[in-house]
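In structure tokens, the next block holds one chain alone, the form predicted alone.
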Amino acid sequence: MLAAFPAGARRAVIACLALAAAMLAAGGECAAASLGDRFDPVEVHGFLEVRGGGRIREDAHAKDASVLDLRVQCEASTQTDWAQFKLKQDIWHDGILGRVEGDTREAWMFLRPTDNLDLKLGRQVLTWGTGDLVFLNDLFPKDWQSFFIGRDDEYLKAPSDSVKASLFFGRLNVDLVLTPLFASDRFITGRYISYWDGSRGALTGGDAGLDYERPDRWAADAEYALRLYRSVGAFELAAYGYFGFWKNPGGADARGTAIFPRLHVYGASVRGPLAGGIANAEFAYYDSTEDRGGRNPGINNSELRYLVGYARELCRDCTGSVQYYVEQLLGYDSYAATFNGRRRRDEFRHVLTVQVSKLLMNQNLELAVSGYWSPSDADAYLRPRIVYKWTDDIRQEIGANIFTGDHLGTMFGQYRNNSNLYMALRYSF
């Protein structure tokens, strides 16, 4: 039976198999008995989920819903003395591709070899930067096309198969992650949201999606990412690397496939507190390795990238944000004289986004609005949202994801056909 299903839903189904037989095994206190009492009970948390939604325009390349899941995720944790360990799995019913689909959010071991060592090895979702939903430094997978389509906040963070080693030397502390395997974003392809292709100068997506060739060779294709931080005084100082490739497709051969090219960004962040808020600021330098001239209008130009933010809270049980973010496309002039397309990018890209939250009814109630404003490119989005909680195991939320922009070949303007609204109901267990 299992023949009939995806090779990731089925390694997913697989897994919770495996998980439950351990669960039954193990008695109805979930020990894990086969290894005596060195292990303790194991903790099984998850809910179950069902999410739809549907567009608010017409859009002739994609259906008229945005998302159609039923969704169920177990996760299941453990520790002895000498490890830490995790799983958690999802697995879902995808009413827009028509499958079953399977995806595992963690599985690592956490271990202490020293008391200024830690190691945590496995598939983990990884963040770092100062950054409220704008990443500089953070070089993780991300994944959009969850976000934009209205699933929860919790999906833009997408998993990658990594070691984290964390070195504790008391004035200066040191993160290494390494990925033998490029974790690209999830990134927009066609199958759910529709999208400007460049080279085609229209929007595209369904069967006409994006085309693309994914670094894969094991530890050739390796990332690695460095974090150094510390603190002085009240204020929290890092400096950040990563070595390995553009998390979107940075480019195209001469097929016209859609590339990865090589990247290292160099960067470094400060926050602290500010006039009753907390204030943050954060540079990254994109070196886009083959093409640092930028004369090759295959491949990305380097870029510089600036943020700067501001949150507090504003009244009781509501805080705010506001961010000023900056792309600068380096190496214009020969851009601009190698651009063969329909739009040209400005040197640079200027985006305000601004990030509100009120709890009401003892806290049950949440209002909340993301919102990012381009004027450089005359765009917009907009996320407003409504949970509430009806009992501690229960949970709604309505939402929206509207865009809005003068040009198609714009950030958010390409997907103005895209604007959405969205329901979920959780049972959590």
Second form
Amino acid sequence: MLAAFPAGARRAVIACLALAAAMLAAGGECAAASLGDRFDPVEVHGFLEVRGGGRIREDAHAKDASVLDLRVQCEASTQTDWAQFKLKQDIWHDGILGRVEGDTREAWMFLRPTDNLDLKLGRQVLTWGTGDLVFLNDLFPKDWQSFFIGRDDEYLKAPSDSVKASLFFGRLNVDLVLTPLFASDRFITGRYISYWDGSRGALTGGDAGLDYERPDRWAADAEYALRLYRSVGAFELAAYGYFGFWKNPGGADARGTAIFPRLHVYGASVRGPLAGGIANAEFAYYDSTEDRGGRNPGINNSELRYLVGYARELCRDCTGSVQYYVEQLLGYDSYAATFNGRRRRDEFRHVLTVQVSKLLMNQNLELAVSGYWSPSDADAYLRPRIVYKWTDDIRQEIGANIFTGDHLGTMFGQYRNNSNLYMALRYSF
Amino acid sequence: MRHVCGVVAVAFCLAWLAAWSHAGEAVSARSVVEMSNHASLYQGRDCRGTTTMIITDKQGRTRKRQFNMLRLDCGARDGDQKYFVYFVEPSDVRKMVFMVHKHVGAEADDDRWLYMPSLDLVKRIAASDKRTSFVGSDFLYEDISGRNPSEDFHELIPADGPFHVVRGTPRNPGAVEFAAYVAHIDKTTWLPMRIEYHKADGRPYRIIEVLEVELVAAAEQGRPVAYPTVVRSVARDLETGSRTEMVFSDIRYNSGLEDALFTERYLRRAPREVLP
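Right, the form predicted alone is done, so what does the form predicted together with the partner chain look like?
Next comes the full complex, this chain leading.
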């Protein structure tokens, strides 16, 4: 029977069973009083959701529908005196692919073995950094596909199978994340979203999806992420390091297969109150170690990335933020000299983001809009959204993802035929 | 929240006497305001408990909010505080954490964070307006975390009976939605038992009332004490017809909460003290 389900769903079910077995086994030991510990009763929560959306413009490379999910998410958690456990599982029927899919979003054990050490082991969602929907030093996997087709914001972050160790020394805290097998972003492959294939100089999508090769050797293709942070008064300072791979295809081999070259990232951030609001600044150096000189056109050049942002209340129950983000391509002359595609990148990519959110009707109605605009790429991405809570358990959402741009070869311009409108209804329990 | 520990903390609204006040009244108004501010927000060095709110709109539809909270006083007497709020209900905000470092000094905004577990995201909250609804209820943020007494002028209205009656008017009327309020403060416990907020034409539009006070036993420097604590109160919005009843339960004072609980470490992984 399991064969009727795709591998993802099977893995998900097996992960569920494994964690349930672990909990029961531990529970059994408790019952036998061999550990003397007791598990708290397992708490179960989740939601049922139907979500549908369609393209606003015709796209020869994709279906008219952009998202068609019938989804159940279930989470179970429990704890003992010495640990916490959580399992969060999604299973949904994906109308675009025409099959049942599964994803274990969380399956972890958390331990606090000493006063200054926390350990979280297993599948988990990880986030750090100061950007709002802009990520510089957060190299944990993202799911841009889900984000662009209008799934809940939660799905922008994809899970990692990692060990996170956090050390707390008062003046300085350290987070270390080891991911034994590289987890790329869930990048655009053409399955849901058509995209610009620079090598062919054309839009592509559907079955003609991306051909790629991902690092897949356990331990040898591990990722390491590091954060050092501390507070100074109301200001939060952090330094970051990452040792792994470009999270999206960062080049192509001689056969034209997309590859994920090695990448090191070093950065820093600061966030704190300023003039009645919250200001943040972040910086990152992307060291593309396999092509430091920038002479190999098949591998991404190194980059510098900068972000400054400011958020504040605009009126009652209404907040707004602006961010200015810059990507600077290093070794630009080498890049320009060896580039042989249709549209060359600029040395600097400038992006301005704006977000405004307003709560109404006792905070049961939320009107929100996020926008990205790049004057250098002459493209933009707009995400308007309305969420209404009919009751504490029932929530309805209507939103859109609107892409526009002068050129098909830019970040948002390539998706302009994927602009979509979606609606969702969710029952939480 | 402070209020949490004294729930209806609404009474914070009492302030220093205005310079123009009569000298005799000034002393007593100031002391009433100080005592009330202390009783509603600052009893014990720390406090923890569960707050349940039932919000009922004009049509009788209800919504429920439940959260476990920790409060710790830091610094000078009746000064800065830290709050840790762990949401239990409704289910779509379950396990979210709201943390506040409250600053009492002039012009200092509170520092506020929100942790969203589904994204593992620690968000810094930019909102600075304290006169907004707390979690969609008829209590305002300031009702929960306290209004700095120095933001209002206060005047003691002579009254017989069990209550001191204080009338407060904002020093900066443009920053708040009320023109004045009248607080009835219990002469024994110093808790504000009823606060009525008025518009400029004198019309009351918002009322907070205490429905039940309990003496909560605790130890203070090794000695047994009992803190009068608001355990049931109601906020009514006369303009919208909405009301919120707030119940404070499982209350413990002086349980030795540590300052380290109010940091990013525990924001990301809540301490056992607040887990259900």
